[in-house]
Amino acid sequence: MTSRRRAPSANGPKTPARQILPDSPPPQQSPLTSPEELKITVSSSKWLKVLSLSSLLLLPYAYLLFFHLKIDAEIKRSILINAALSFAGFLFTLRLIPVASRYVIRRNLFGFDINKKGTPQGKIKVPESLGIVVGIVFLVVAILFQHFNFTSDSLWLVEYNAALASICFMILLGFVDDVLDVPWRVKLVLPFIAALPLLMAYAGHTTVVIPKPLIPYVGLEVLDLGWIYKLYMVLLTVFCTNSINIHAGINGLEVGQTVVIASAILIHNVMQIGAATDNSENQQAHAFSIYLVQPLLATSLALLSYNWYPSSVFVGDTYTYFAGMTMAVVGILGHYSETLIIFFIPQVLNFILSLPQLAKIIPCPRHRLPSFDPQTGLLTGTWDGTLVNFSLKFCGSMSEQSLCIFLLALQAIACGFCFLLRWLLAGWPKHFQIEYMKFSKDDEVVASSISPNT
């Protein structure tokens, strides 16, 4: 979901051509309808904001990786190779987005920014569905990385390729949604289809670690859920893909929340790797997660450079589905899906607020956006059930850029709360390690002394 009004489909009914008298001058073509003249650049102010955000989020990760934690040399080497490929993907995405924008404009895949209606910016055709560029570059980077890290007999290769297959499925289905504009009941089914490769290839454990305060009441340190865990995996993919899609509507929000969550995931993974005492399965699982999240973060930062206010491109459902599925996949295969849900607290709140309208209990408009005053340039909250409108009702009217910054700060606070909650429930992973029983891939029960996967 983006704050735009779609243009008529290029394949829709065509109106008869207007007859032009011989002595009439040829009609002037608007520069906005000429793809060749479309100029999409990143302003210096956008660069400053994106670099500031990325530095703020990545500095803790870099400090933990290079200075604070002792990371296995082989794993650190793989992480650095992946980071180099991700940076190349960042640069390639920056160059490719303006090129792709001209093609989607030519095919009438554009929209108008509703939150700028009544202003000159509200009349500009904004290229749509540019998430397809990010998804393609991500897949290329992730596939190339296999050459440097996996061998033909690697235990993680099957799950790695299954993860890429699920992500690729979701990119395709998201682009189909952008083009065909499928109804909500169909959108809920799409993640089920995309999750099939992951479910068929998953060979990991189906257990969850009980938080320390609840162990006396449950009587177990580890609970095996069996087939219920597989069902939970499917529901998690459905939630992650759709929750990013409905927590949207203002420039930079969809990509910004992905960048914040992805940064928190990287910090969590490197902390868990540093807490492990040996080259265990737990350590490899979190390294596996980093290998997919770094390309996601790099390509998303490139897209954010164009999508930040005022947006030059729209990301489309292609990006929101792709980002949600990628984070769901790494949460499942990295064995920290419970932590991932806490990172998604703002998305959970937004879903709860949206539920009455999504369930058709109360009327649900097509665009549940705040109202825009072209005189003041401020957004005012409406009674539609979204976190965007609730924030405006609670904090008062504000500009679109200020609202986006506020919501991203809220996302960062939620991620910080997750780390605090983990410290309270399981102990800080660097200093408090507990004995627990872990099920390996071949279902043998082994004892280990590493931090729990919660």
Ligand code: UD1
The other form holds:
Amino acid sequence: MTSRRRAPSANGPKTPARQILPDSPPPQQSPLTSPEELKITVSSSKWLKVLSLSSLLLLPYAYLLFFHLKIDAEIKRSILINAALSFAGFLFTLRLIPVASRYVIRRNLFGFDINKKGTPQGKIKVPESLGIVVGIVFLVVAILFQHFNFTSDSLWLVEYNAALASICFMILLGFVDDVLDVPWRVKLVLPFIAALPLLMAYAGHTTVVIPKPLIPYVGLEVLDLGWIYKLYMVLLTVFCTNSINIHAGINGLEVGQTVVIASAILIHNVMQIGAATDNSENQQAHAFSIYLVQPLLATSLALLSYNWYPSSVFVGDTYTYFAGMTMAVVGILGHYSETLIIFFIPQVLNFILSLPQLAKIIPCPRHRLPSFDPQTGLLTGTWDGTLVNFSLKFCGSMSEQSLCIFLLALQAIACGFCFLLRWLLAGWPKHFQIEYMKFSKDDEVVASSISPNT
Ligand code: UD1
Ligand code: MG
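Swap state to the form predicted together with the named molecule from the form predicted on its own:
Up next: the whole complex, starting with the chain shown before.
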């Protein structure tokens, strides 16, 4: 949200030391004041970093898809078409962000980089809410993809369109939040509203598969949760959207965490498709997830190129809500929400650390960021309950870029831990496959009503 337009009391009492006061006069010498002066480009060093990160994350996925696993030819074709469209989306996003930046600055939608306060960079108006570009390009790619993959009688089409409606609704509400700067209590309920299309269209099962080691204790292989499952769906969307939004405030962190989790989701999906023997509902569910996550990853990488340290643009709540909602939706419709929650371990930790301030047990300032020393250029942890501050307290002061890399490495470790845990609990891939086949049999109506081509 713009620094000028924020309501001072919107999100709790303020800490004078670390934040931009909404009504404070604009800085005396802002190096970039007019939109026409704004030249947003990606430096070669940023390119190199984003390229290294994306290769590191995408190579395992490509290896599994092309060499290691036997993937059904039809599904592979759809994945490749989707990948080509996503790449086009990447190029479009890259091209559109500088253009959109000039427009948002013209409408006073900008922020100041709090972690550079006291330096010339801290006085630059950084275009805000560029998540809107990512969201729009994502939707265009996802809609165009329907032409290649679905027929009018495809049962998946209903859920696919419901998923897109929820994501679109979330982008709208995120942008509303960026423009109006709604209070924290309202922020919490926005995903409830956006999840409605998905909730209404959801016709899938409401069961969960009990992990193998727990079956003797629970006495069931599959547990039907009924309406509780739908409540769980809503809570998951609220958690995913808000948890990405509050694990933020460091250049590159909002998009970086999404890129890491999205890559882990892709690896998980392709492993599950490879593990299934026939063109089952399970395979279709994971392919469905890939069709939405590939465009999310591609467009996010384009945004990361501009948002990496030092950020030329900010992503806004438009992006954090959009990314969280997309991952929640694919987790729900792909039937792997438990796995998704483990991918989100850093966000869960950050949420637990935040609880006393979110519940207003202790005061919650507008920005809960570390303190920046302009002399050394280092960030030091404060007592605000966030994983960012906790990491700085634990590891000592560090630069913003090092902190971001550290937190992204932590995210990657959490995803790696999830794969290990799945393997230990479900004995993946052999045992999980058998479990799933049993489950499909129990749920014959759902399984048989899905056409292999959907
Ligand atoms: C959430 C966090 C808040 C954190 C903020 C950072 C909670 C309850 N709220 O609030 O503590 O400070 O995200 O996004 O945990 N900014 C930077 N550098 C960045 C990214 C953002 O300085 O790399 C600043 C800019 O001034 C930008 C503003 O944060 O304009 C965006 O804040 P916003 O996303 O509106 O904050 P919230 O999501 O409400
Ligand atoms: Mg935010």
